[in-house]
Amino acid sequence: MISSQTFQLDEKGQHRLVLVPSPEALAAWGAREIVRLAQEAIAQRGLFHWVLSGGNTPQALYQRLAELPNESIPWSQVHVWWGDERNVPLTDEQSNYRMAWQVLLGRIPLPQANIHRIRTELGAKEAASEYAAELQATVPAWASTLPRLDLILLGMGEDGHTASLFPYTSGLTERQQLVIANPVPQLQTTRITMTLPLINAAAHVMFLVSGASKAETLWKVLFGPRMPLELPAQEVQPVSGTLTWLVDAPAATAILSELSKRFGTTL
């Protein structure tokens, strides 16, 4: 594989896997998508909600939207969110926000008030609850009755989890609350995560998925029988926006045969 390759896996053209040829190359392609989905939003609303991911995959992703010129986003019409956070202080190493500032956030002209971190310093559960009320006051509901995020950033696990729902926690059956305290046993944490219906009324749910840990797992997510407990990542399906799956050559390897089956296209 030499350049990315677009694959349209629904007959809706709302469902796509993307596979680049490296982890540098699906950093320059994400952020190209970004910018695109960023003019696109502000253009037509005036604002871009964007939810950004944690773990490493996104790191080099964000250090090239810090590099490019101020004006290729409008930054003063971004509002940052965050799909999951783990229970530490801000200042932990295990903070996605601390990561996503140190990489990004405090590298650009994003305005302090456009950053909605979940203040993990309430509590876990307290944290969700206020983090779900201002997402309701701040995201509009359009084209949805719930707020609508205009882009949301996901990974996926070796364990085939997404955000902070993983296999057989309780998060995962959870439909009313927006963001919620997700106890994770096999970590012996609690996490606080945004929830399926929230992530699933988003207009574009992009994930990023690098490395060959993760091919036999996406292999199941994209191919295998429906397991949505044991493989969260299955139940990320928009109602009304797109799917993105940006994929880099070492985590395919498993889904190539399956690819050339379905598509026949040499890989």
Contents of the next structure:
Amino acid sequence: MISSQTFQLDEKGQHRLVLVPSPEALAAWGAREIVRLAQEAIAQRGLFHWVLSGGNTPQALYQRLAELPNESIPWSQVHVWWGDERNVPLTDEQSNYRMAWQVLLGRIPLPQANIHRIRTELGAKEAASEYAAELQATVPAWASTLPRLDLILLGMGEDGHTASLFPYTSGLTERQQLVIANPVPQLQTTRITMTLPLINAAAHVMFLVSGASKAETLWKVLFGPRMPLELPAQEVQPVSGTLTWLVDAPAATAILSELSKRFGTTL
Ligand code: 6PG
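The form predicted together with 6-phosphogluconic acid (6PG) is what I want next, because the block you gave corresponds to the form predicted on its own; please supply it.
Complete assembly follows, chain above in first position.
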């Protein structure tokens, strides 16, 4: 049993924070939630379109999914996508695809055709436009005109970035394209990233936030003033989907007093 506390952050019950004690508990809770959402999507629509996040935090979660009995998720009905990718070859140690392949995708019976890699070998701009076209052609739109991904996993950087939407980058204001090549001067590189309109069209978005280094930023993003260019993670507000902040105790230290104040609990 994973000990967790859930705090509803909005009246509609679409926006919640789930507090777990440790990085291990975050991986366990997150894996269980992904199994639940996959089974739900597959029961309702026959497929589960799941967007992976890069970076370090999701790796332990991916590991757990790889170790599940194969019947936990009907992998043949799962399609995986990436929320962003570094502008490097798929063999590069910086590649989000390479990490996901090593930790998860190469260890589960997921058909190769269901793995939608961002083809960085085309160059950032071409890779972004090809990826957007593939999303449009593959993922149903449901109520809106945008592809409605079933679950988007996101991380949050200490600077408040998410996916590859970094502070003060042009990608933050993109409202037409679904996927773009986003120049990131602070990293002296260009990244390929899903944009806010696509992210906010998802059925479910789940942030994974772990570690003390994220604590101050998490407070600013959740409870500080709205600063869309400075704190891109604040702009993730699913239009008609759910938003879950899955946070471990080390990352929650700066928000505990706010949670106690709002929910009257001693944390
Ligand atoms: C990436 C991710 C990025 C990541 C955050 C947090 O390509 O790196 O998409 O947005 O989620 O930087 O990374 P950590 O989990 O390593 O802290």
